[in-house]
Amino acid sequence: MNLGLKGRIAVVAASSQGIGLATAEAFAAEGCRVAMCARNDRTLNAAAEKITETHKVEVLAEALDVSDAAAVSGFVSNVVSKFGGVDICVTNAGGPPAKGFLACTLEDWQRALEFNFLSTVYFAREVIPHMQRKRWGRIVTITSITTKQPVADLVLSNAVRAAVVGLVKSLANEFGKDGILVNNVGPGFTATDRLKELARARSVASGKTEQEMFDSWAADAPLRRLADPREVAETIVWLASERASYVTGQTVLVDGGLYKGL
């Protein structure tokens, strides 16, 4: 299926590793000129070789911290002047860490905040007016599983990723008229570092084996396993792509069933 990617560019937060690097993968396997961004340039620039190499594209690299309002503006600005604009943008961040209510402090909240909500604002005002102006672009926010279902010990997570929820319905609404779409996809349960940091909570508090974590987490979903990172990686590729034309304001959940509503 051709997915009418090749020559777009895409930009990828939080992409040395896990999920964002996947993805940024996974928009490099389909011919788009692709951004990353991380806070460790060393693995940063390890994983833009890799992608250069492998699928013969062109790959920005920029260390910086996806926190910080002026950096993500100014990440955006070299992206625009190297490929001349954004058709793509994929925002990402570490999870906040595992935590229950009361051992949360107010620098927790603040960090989660501007980690796993602004970050996704200030990504957002600096690619919106590029797309406009080509009345043609792609959004995709990477949340969690607890935008749906909340995760025990998770607390600072279903918070303020449900405030991403809203954020991507708001700009869908506002700026569908210009051809751009904004859709969230929250993954269950992967095989990343991320959840080796849940499994290592989990375990000190339960008693169990850090295996025996990765075990119950996949027993609960009805596939039976623990994603892969590159499953989500092409949910997102998907939503991005011209397949997905009529798809925006949506939350896609990619968890082998995990989630129990409707």
Ligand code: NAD
Second form
Amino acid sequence: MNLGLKGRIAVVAASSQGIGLATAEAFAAEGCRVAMCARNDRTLNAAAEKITETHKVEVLAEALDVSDAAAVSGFVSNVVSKFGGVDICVTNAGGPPAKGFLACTLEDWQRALEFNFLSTVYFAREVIPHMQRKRWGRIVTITSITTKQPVADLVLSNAVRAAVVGLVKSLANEFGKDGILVNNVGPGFTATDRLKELARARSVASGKTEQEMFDSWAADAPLRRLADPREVAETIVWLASERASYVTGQTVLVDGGLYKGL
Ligand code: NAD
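Let's see the other form, the form predicted together with the ligand, since the form predicted alone is already up.
Every chain and every other molecule in the complex is listed next, the one we just looked at coming first.
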């Protein structure tokens, strides 16, 4: 299948590791020019160099915090100066800590809103005018299965990700006329550092080992395994492609069937 992405300009936020990195790699493999960001410049630059070497595409990498609106604005300006526009924007950030409601501080709520909701607002505000000019654009948000089914001890994610879905649907409605498609991808349990962090938190709380936590998450999914980050990335790339040209305002779960609803 020809995805029609060769030469497109793809911004992938929070992409030095995990699902973000797999997504940047998957766009590069399709011949896109890729702009990556994350807070740690050493990890980010190493990831960017590897992608350039492997896929022989142009890559821009910039260290920044996605919860800093001015930094996001400067980053998008730099992408436009270097590549001449933005066609695709994938929003992402590290997940909030695993906690129950009474354990969450007000600072936890503030940070979850900034990292996992407002960062998407910051990117959308910057990229949409460029996409409108081209009358073509794709925004894909990375959230979680929590947008469909709350997960125990992830109250911050359960509550804040819902706002992203409201935003996605609103942007899809408002900018469909400009050829801009906006969708949300909700990963289930995916083998990344984030999942190791969750396993550590849960094993302290439950007395189970981290391996037992991984095994129980895998057993919950009909596919009986965790996702590889590449499997989430390839769904994102498809949603950004010409082959998903009539899909907008949707949440697509990549969860091995974990979501129990219809
Ligand atoms: P990860 O922790 O492996 O990677 C997160 C990436 O984001 C890293 O590159 C990190 O440097 C970057 N980052 C974090 N905070 C940032 C910030 N403020 N500014 C810039 N960069 C930042 O996580 P992951 O597993 O790849 O998850 C990506 C997203 O998907 C997270 O929001 C996570 O909660 C969500 N998610 C993950 C899973 C899973 O099982 N891994 C499941 C559901 C949802």
